[in-house]
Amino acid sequence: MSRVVELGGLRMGSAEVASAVEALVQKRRSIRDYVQEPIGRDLILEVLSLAGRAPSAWNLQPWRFVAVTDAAHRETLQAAAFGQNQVGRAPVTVVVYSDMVDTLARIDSVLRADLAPEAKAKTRQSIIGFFETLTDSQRDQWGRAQANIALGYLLLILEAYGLGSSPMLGFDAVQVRSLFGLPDHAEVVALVAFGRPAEEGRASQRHEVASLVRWA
């Protein structure tokens, strides 16, 4: 029997979920040209909250966003761009950053409200401790790649909504980082141009999948 989910307030069975994802991932292409209309903030909000989701070890949640929907500034980020076409026209761009230094501060406000005071002790004495043996450098690292989680979740969730996007990481990161007044330490992990999509995009070749799958 079909297990009943939620899926944005309908009721489902697991089999429609599942067939309505498959859907998405199938149908997601990078868009480069898009509608010349604005995307509300209150949507822009929305779409980012469903990315924050994501998991992350022990819910740090170390990822950041800059939304960049200004006219100037999404003219300065394409120049960061090594002058990406997407940036200027979509109405949105997202820098996708995380922050370690902001993310260990921060400790306190993502573990669980019920666990007794002893156990939020000693969790976040283990986080602590975990990331005292890292670097510098291997900390900011880790960061980066939990944030790339939340950054397939968005593209995903972008596409569920409708609008189309173009994940880019051929930018200058000092550059991005000095726009917006990012810490020398955050990692940026990727831009995310975003819009109603004035094209279809372009259909990619993809590997069989018994060619990069091993068994053990």
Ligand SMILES: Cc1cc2nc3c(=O)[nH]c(=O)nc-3n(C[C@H](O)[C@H](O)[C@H](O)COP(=O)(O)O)c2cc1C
Contents of the next structure:
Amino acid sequence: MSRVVELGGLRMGSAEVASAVEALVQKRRSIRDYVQEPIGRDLILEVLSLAGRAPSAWNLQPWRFVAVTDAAHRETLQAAAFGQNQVGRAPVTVVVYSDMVDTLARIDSVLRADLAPEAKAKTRQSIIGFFETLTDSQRDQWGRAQANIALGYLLLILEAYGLGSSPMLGFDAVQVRSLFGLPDHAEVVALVAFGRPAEEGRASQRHEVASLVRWA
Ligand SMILES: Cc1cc2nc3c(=O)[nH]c(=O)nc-3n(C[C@H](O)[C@H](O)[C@H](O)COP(=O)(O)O)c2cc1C
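What would the structure be for the form predicted in complex with this ligand, rather than the form predicted on its own?
Time for the whole complex; same chain goes first.
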């Protein structure tokens, strides 16, 4: 029997929730052309806020975003993305990046509020201690891995909002950092162009799950 689940004020059976999620996952594909109309800042903030609900180790939330909507910036970003058309066509492209220096400067705000002061100090020290064992580059790769979780969330959230999106790794990270004044330690995880879809996207092609899974 399907349980009842409260979702954003909606009461749905758990079977309905599962089939809505399944439909989103099955339907999502990369969209590289968009209706030529702007997407408002409120909507952009809403989808980024939901993407930021992604889990991360120690809840450090190292993802950061640049929401690029300005026409001149979109043009220069397109050049930094090797001229990829979708950046020119999309009303918004979000630069998803991680910043471990900012993340570690904000540790106090992610320590659980219900912890006693000594427990907080201990957790803080174990996090700092862990990062002291890493090189700066290993620390930044750690942040990149966590930010990729938010990237996955973002792609599905955009689909849920009826927005088509195109994740991209085809860009020059040095140019992207310089365009938006990001620090050298920032890891640019992906560009995500999005807007109302103006195409269907390509046929989906995936490995059979049985060929990817081993049982133990
Ligand atoms: C991290 C990442 C980087 C990608 N980079 C590019 C890219 O630079 N340009 C592009 O056209 N597509 C890019 N793609 C899209 C993939 O080619 C696409 O996701 C894959 O073929 C599966 O198709 P689907 O997204 O329609 O399901 C990227 C996808 C991901 C997840």
